[in-house]
Structure formats: C-alpha cells, structure tokens
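Here you get one chain, nothing else, as structure tokens; it is the form predicted on its own.
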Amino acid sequence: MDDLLVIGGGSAGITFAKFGASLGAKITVIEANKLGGDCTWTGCVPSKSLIHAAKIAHTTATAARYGISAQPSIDFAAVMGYVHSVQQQIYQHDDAPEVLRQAGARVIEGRARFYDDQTVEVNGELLRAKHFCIATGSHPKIPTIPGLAEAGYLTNEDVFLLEALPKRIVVLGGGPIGCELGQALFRLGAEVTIIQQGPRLLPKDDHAMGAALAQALKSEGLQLYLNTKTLKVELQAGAKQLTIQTANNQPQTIVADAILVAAGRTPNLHNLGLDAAGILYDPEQRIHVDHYLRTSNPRVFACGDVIGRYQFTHVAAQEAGLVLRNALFPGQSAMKYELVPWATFTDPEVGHVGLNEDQARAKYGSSLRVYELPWSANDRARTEDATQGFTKILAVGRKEQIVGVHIIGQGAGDMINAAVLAMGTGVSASKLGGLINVYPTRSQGLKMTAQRSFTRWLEKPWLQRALRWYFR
C-alpha cells in the first residue's frame, strides 16, 4: 500500500514525487492529462519565454535612442517554436514521468475519483493508500457575457498554440495573466486593448502598483480601459465586436480579431467523486481544508490551487512539502501564509509581499509608516534607461518592524526575494538601511528606501535643534 496517492501531477505533485520518494516513501502520482501541470504547459513556462522574445523585440525596436539603429522582423511562428522548445526542455529535465520513476515514484496515466473514502479508482483499478492529497489545479474561469462563446475566445490554455498573432486582441481581465500576455503580444506586433472591470489593474497588489503599471503599458501604446463592462460579443464580417460600458455608463464599441480570457481561474473540482469520499468543498471555489491543509476526511489532504487560497506554483510546492510532513512523519504543523511573495512579469515588473498599504493602515493606524524611492534615484537604473517605478516599504512602530514591500521596476520579482528574506528574519527597516550593497545594483534601491527611515528620524524637531547647537 502506498504511503501517497496524489492526483494531479503539476507543481504539487512534482514535488511529491521527488521529494516524498526520496525520503524513502511509497509515492504514486496520478496524472489525467500530461505531468507539468499549468505552470510547465499554460502558464509560467511559456508566458515567461514568451515575455523573453517580446522583450527583445521591443528591446531592438527602440534601440535607436541608444544609438543603434534596428528594426526587428518577427516570425511569430518562430516566436512560439521557441517557447515550445523551453517547454520540452523544462519538461524533460524535471517533469517527465521516466524522471519522477527514476526519483523512486510511481506513476500512472489516467483520470481518477473516489470511489469510497479510503479509495481511488483509476484507468478500471481500484487504488487504496494510507493518505491520499488531491492536486489537479485550476482552469480558466470564463466570464458571463453573452455571445461570448459564439464568437470564440482564447484562454491562457490555447493561446501558446496559436501560430499567426492576431492583428486586433481584447484581452478581458486587468491581472497578471492579462498584463503579461497583453504587453508580450502588443511587443510582437498585435493592436491590444485591455478591459477591466475593476478601478485598476493588479487589484490583488498595493493600490499603487495597478496604476504605475497602466501608466508605463498606455505609454507603450496599448489601450486601457478600467471600471468597464462588457456587455455583448457579436460577429461582425468575420470579425469579433464587443460591445462595453465605460466608466460614464456610455456604451462604446471595440472591434477584435481575437479575445483573450484572463478573468481568473477556477478549480479542478469536477469529477473527482469527493461526495463518495466525504469531502467538504464548494463547487466552483475550493475544497475546505483545515491549518494543516487536511480535508473533512482525515485521509485526504489537498493543496494549490484546488484550496482556492494563493494559487501560484511556489505557493503549492510549499504546500505539498507540508503536506509530506503531515502524511508521513507524527505531529502535525500549519500552513503559514504571512509572507507570501508573488511576481507579475510584466515591464516593468511588479513585486509583492507582505500586507499592501490600505491593509497596513486598516490594521496599524496612526503606527504606519511608508517609506518610498522613485527609481529614478538609484544609479544603476539611470545606466540602463530603467527609471520607471518605485520601491515601498511598509514599517510599523519604534522598531521599525517591515510588514509590506513592494516593487515596481525591472527585475522587481527577483528583488522582492530579498524583502522576503528580511521580513522572515526579523529584520527591521533601519537595519535594511544600515547594511552594505553593491553599487551599482538595482537592488540597492531596497536599502536606499530603507534609509528613509534614517531620514524621517533626522527631520525630528528636537534632533534638528540639537545638531544645531553642536555644530554651533
């Protein structure tokens, strides 16, 4: 009997696999479509490749102010071979079902569900385990909206397999999905509008962030609308035509050759039998699991995105390593989720952990302090031409204790990692200020915003009159 049964084999599942095999456990992963999950086949491998080639282009196409003269010919066929090509690489490497046999698990090709509570049936076979951890992800949510269907749509599912790039794309939906896609397209040659319901883009990140980032994407030439609904889709002459309702509540009309869908995922909950196996969930939203990510059967764990908390690859492998210890070893630990780090990958970048302001101040009061840079202060920034965006930090009493940081800017999502590791250790703003970096890094930006903390203190009445006097 095995220690593990899994079902789904993505970021979770993975790490099952090599991790929990390696401590020599029975593991076996159960896989309905292809190992890699999103992350590998829809979602952080390809948009990061091809947010690499737009990049380039775009890089080539302005070069002239750099001196270079370029214009960049983009074979958007080959655009996608390239990113088909990482995929395969990524997936051979780590993803592979000879790979996780090779690291000692087991692995099986099919659609599973409960058939009782302590049961998995699987390709006619019926499977018992000690545990069991259901990992089968999310998928795109597909808005309401009539005459959608009809006239077609792209999800984050189909869009790496197109092999022209549509000349006109809507894209619905202000999140990450919708701003890295949509800038990555624009830079390939595509006309891009993007429609968001809400009052800014990246709801999810500080308040500020959402609107430096429509300010840098209108800026780039592509076109933003916020607090907009759209009401109606329509074929028209071969074409998509959607009608929407601005923020004046007047009715406007955008013509596409394509529509993107990001407007959100929900989870992989359909046919996997949980009634069978007296598991707790709701149907469109999540399966219900308690600190230490345990459903209402003690057998069954769940985690990633079918828990409908942080539905992010690092977010789930760090679940699934959890889970390995609750499953396998005495003792039971919780799952923290205080200091979350997460990344939107578009240009620039936007980094994020912790609480963001309005939560801060909700929480804080009075006690709050906010700490900003704009980029355009740190020297490394100035060479590269990269001076849109500002770092934030967020601290809270005498000790100067960080509870938010974020960043917008190049390379933010490797930057905010150094906030992470600052915040988990206790590390206070003024020590953050206080120490030595490299000059000159973008990430010295952190430690410069830091500083201000040095400054606010410094700018106190009574020091002021003090220095003064000792420097009569």
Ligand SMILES: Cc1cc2nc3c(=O)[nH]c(=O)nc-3n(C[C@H](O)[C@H](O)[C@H](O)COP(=O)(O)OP(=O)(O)OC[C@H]3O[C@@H](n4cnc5c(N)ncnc54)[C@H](O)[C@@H]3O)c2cc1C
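All of these numbers come straight from a predicted model, not from anything done at the bench. What we label the rigid core is the largest C-alpha set whose atoms superpose within 1.5 Å from one form to the other. Numbering follows the first chain given and starts at 1. First, how it differs from the form predicted together with the named molecule.
The Cα position of residue 24 differs by less than 2 Å between these two forms after fitting on the rigid core.
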Second form
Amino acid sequence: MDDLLVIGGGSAGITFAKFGASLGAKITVIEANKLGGDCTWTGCVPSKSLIHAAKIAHTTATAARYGISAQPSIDFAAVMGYVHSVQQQIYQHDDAPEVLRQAGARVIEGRARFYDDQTVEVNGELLRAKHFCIATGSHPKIPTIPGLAEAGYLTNEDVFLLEALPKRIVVLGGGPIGCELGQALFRLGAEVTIIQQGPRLLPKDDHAMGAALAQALKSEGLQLYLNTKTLKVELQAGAKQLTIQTANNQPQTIVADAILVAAGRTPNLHNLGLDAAGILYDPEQRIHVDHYLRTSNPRVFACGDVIGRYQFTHVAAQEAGLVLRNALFPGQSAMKYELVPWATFTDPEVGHVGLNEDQARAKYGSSLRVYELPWSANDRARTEDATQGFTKILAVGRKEQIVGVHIIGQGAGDMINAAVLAMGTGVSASKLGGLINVYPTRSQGLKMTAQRSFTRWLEKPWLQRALRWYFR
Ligand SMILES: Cc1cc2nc3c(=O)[nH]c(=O)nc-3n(C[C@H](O)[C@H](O)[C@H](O)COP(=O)(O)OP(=O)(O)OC[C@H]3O[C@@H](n4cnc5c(N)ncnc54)[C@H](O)[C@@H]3O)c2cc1C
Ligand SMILES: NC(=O)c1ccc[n+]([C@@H]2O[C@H](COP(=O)([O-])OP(=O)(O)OC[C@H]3O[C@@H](n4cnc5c(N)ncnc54)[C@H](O)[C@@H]3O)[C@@H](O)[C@H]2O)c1
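Output the form predicted together with the named molecule next; the form predicted on its own has already been displayed.
Let us now look at the entire complex, which starts with that chain.
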C-alpha cells in the first residue's frame, strides 16, 4: 500500500514525487492533464519567458539613450516558439513521468476523485493508501460581468497559445498576473489597458510599491484605470466594447480586440468527491486545513493553491515538504507563513517579505521605524540607468528587528532572498547595515538602506553638537 497518494502533479505534486520517493516512501502521483501543472504550462515558466523576450524588445527599442539605435522587429509567433521551447526543456528535465518514475515515484495519468473516506478512484480503479494529499491547484476566477462570456476572453490558460498578438488588449485585474502580462504584451507591441477595481496595483504588497509600479507602467505607455468597475461588455463590429465606471463615476467605453482576465483564482475542488471523503470546504471553495495542513479527514492533507493561502510555486513546494513530514513521520510540525517572500516580475520588479508598512504600523505602532532609500543613491543603478526604484526596511525595537522588506527595482525578485536570510536568521537592521557588500552592486542598496538605522543618529542635534565639541 502507498504511504502517500497525491492528487495533482503540479508544483506540490512533483515535490512529493521527488522528495518523498528520495526518502524511500511509496508515493503515487495522479495527474489529470500534464505533469508540471500551472507553473510549467500556464503560469510561472511561460510568463517569465514571455517577460524576458518582451524586455529584450523594450531594451532594444529604448537603446538610443545609450547611443545605440535599433528598432526591434517582433515575430510574435517566434516569441511564442521561444516560450514553448523553455516549457519543453523544463518539462523534460523536471516534470515528465519518466523523471518522476526514475526518482522512485509511481505516476498515474487520469482524473482522480474520492470514492469514500479512505479510497480514491481513478480510471475505474479503486486505490487505498495510508495517507492522501489533495494538490489540485486553482483556475482563473471569472468576474460576473454582463456580456463578458458572450464576447469571449483570454486567461492565463490560453494566452500563451496565441499565435498572433491582438492589437488592443484590456486586462481585467491589477494583481501580479495582470501587471506582468499586461506589461509584457505592451512591450511586444499591443496597446494595453489595465483595469483594476481597487485603488492600487498589487494590493497584497506594501502600498508604496503599487503606487511606484503604476507610475512606471504609465510612463512606459500603458493605460491604467484604478478604482474602476467594468459594467458590461458588448460585441461591436467584431471588437469588444467595455463600458466602465471610473473613480469619478463617469461611465466611458473602451474598445479592445482581446480581454485578458486576471482577477484572482478559484481552487480546483470540482468533482473531487470531497463530501464522500468527509472533507470540509467553504463556499469560497477553500478546503479547511489545520496548521499541519490536515483536512477534516485525518488521513487526508491538502496543500498548494487549492488551500487558497499563498499561491506561489515556492509555497506549494514548502507545504508539500511539510505534509511529507507530518504524514510519514511521528509528531507534527506547523506551517510558518511569516517569512513567505514573493516577487512580481514586472520591470521594475517588486519584491516582498514580511509585513507591509500598514500591517507593521497596526502591529507595532510608534516603535516601528521605516528606512527607505531611492535607487538613485545606488551607483550601479546609476551606471545601468536603473534608478527607478527604492528599498524599504521596516524594523522594530531597540534591537532593530526587521519585520518587513520591500524592494522595487530591477532584480528585486532576486534581492529579496537576502532579506529573507536576514529575517530568518534574526539579523538586525543595524547588523545588516554594518556588513561589507560588493561595490558597485544593486543589491548593495539593501545594506545601504539598513545603514540608515545608525546613520540617522548623525542627524540628531545633540549628536551634531557633541561631534562639533569633539572636533573643536
Ligand atoms: C500566469 C501565472 C504566473 C505565475 N507566476 C508565478 C511566479 O512567478 N512565481 C511563483 O511562485 N508562482 C507563480 N504562479 C503561481 C504558481 O503557478 C502556483 O502557485 C503553483 O503552480 C501552485 O502549485 P500547485 O501544485 O498547488 O498547483 P498546480 O501546479 O496548478 O498543479 C495542480 C495539478 O493538479 C491537476 N489536477 C487537478 N484536478 C485533478 C484531479 N481531479 N485528478 C488529478 N489531477 C488533477 C492539474 O491538472 C494540475 O496539473 C503563477 C501563476 C500564474 C497563473
Ligand atoms: N510573480 C509571481 O509570483 C506571480 C505571478 C502571477 C501570479 N501569481 C500568483 O497567482 C495569484 C493570482 O494572480 P492574480 O493577479 O490573478 O490575482 P490577485 O488576486 O493577486 O489579483 C487580482 C486583482 O484583480 C482585481 N480584480 C478582481 N476582479 C476584478 C474586476 N472585475 N475588474 C478589475 N479588477 C478586478 C482584484 O482587486 C485584485 O487586485 C497571485 O495572487 C499569486 O499568488 C504569482
């Protein structure tokens, strides 16, 4: 009998197969479509490949300021060919059934559902296991807008299959998907309008990040509507006409050739037989799990996008590791979410870890200190004409404990990992500011921001007076 049977072979499922089997446990992964899940086929991998190609187009088109003149000629089908080739490479190397079998896991292709509280059915076969894990991921949430379904729309599930670039694209949603793909498609030649129903982009990030990103996207040429509701969509002479209500309550229309819906995610629970297995879930379609990622059926765990917490590949993988620990070994450990980092791979990128400023202020009040440094103070950023950005460190207490770091700027997604290391190992802001970093690097900006925790004392009048006396 299997030690663990996993439904879903995406980011979490693949971690189960590789890591679980390497421990010597009997692991079966059942996948309904293609191993690799959202990340390889409809998420991280194609979006980051498209963003890379789009950045090259943008860099080429704007190279005149460096004394280099060129105009990119963009073959959209070839760009998509590049995207698909990266997907194939990653699939063959990391996700394919033979890779997981080689690692020691059993792979079954088929759609699984619970038959009862200790049995799963797939391809007409009933399978029992000591434990189960639901890792079925999520799919795009489609807002209820009159006429949207009839007019037709794209989501992350089909945008990477486009063979030609639509001329005018409206993106519904100003979260990470809308901002990343909106900018990439703009840079590849589309006219892009992002409609965000809330007051700012990236509302899960620090408020200053969304505002800075909005400024960057607008200055590049994207149209942005914040606090805006889409009232209806109509087909007019083959094009899609959206009637929107903007912040000042003025209805107006926008005409587009394609609408990309990027308005959040819904967990994949449909037809899973959860009731037959005694697994509780809520009307928002989230499975209830405890701190140990166990559902209301003690044999069954759930992790990844399906539990609707932090919907990232690195979190799905971390949660899968925790489920392996709790299902296969005595005792149990809880998932810790305080140090979940993420990055939005726009240009400039936005990196996040810990509390944002509003959360930190609500929690720590006047003991919160905010250290900020614009990238214009960083020499490497200057040499690379990448001064659009800033770093923000949130610290508390006499020990200057770091409770949040937020970075907007080129490469912020890589840089945020240093902040994770500092926070995870209890390095204070003053300690971080005192370390030696390589000059000239953009990541030095993190250290330079942390340095504010002690250089700010130099601005105190009493210290100024004392220094004047000392050097009299
Ligand atoms: C456009 C986009 C860009 C993204 N970019 C990033 C990024 O840059 N960084 C990042 O960290 N995250 C990113 N994400 C999020 C990331 O893709 C997800 O958080 C991650 O894939 C979740 O992993 P998972 O294992 O929970 O689900 P998935 O990877 O979606 O895997 C679930 C699998 O379960 C299968 N399945 C479903 N039902 C059944 C069933 N009944 N039987 C058998 N199999 C079933 C599905 O076919 C699927 O393969 C992005 C997402 C999108 C949409
Ligand atoms: N770089 C990354 O790590 C990355 C990239 C893409 C996606 N993701 C993951 O995928 C998840 C889903 O991304 P997402 O951007 O779809 O979701 P999201 O929930 O993060 O953002 C969606 C945004 O759309 C807005 N919205 C909802 N309905 C709307 C409507 N009718 N009109 C206009 N705006 C509307 C919401 O206010 C929200 O801000 C992310 O939260 C993240 O976990 C990660």
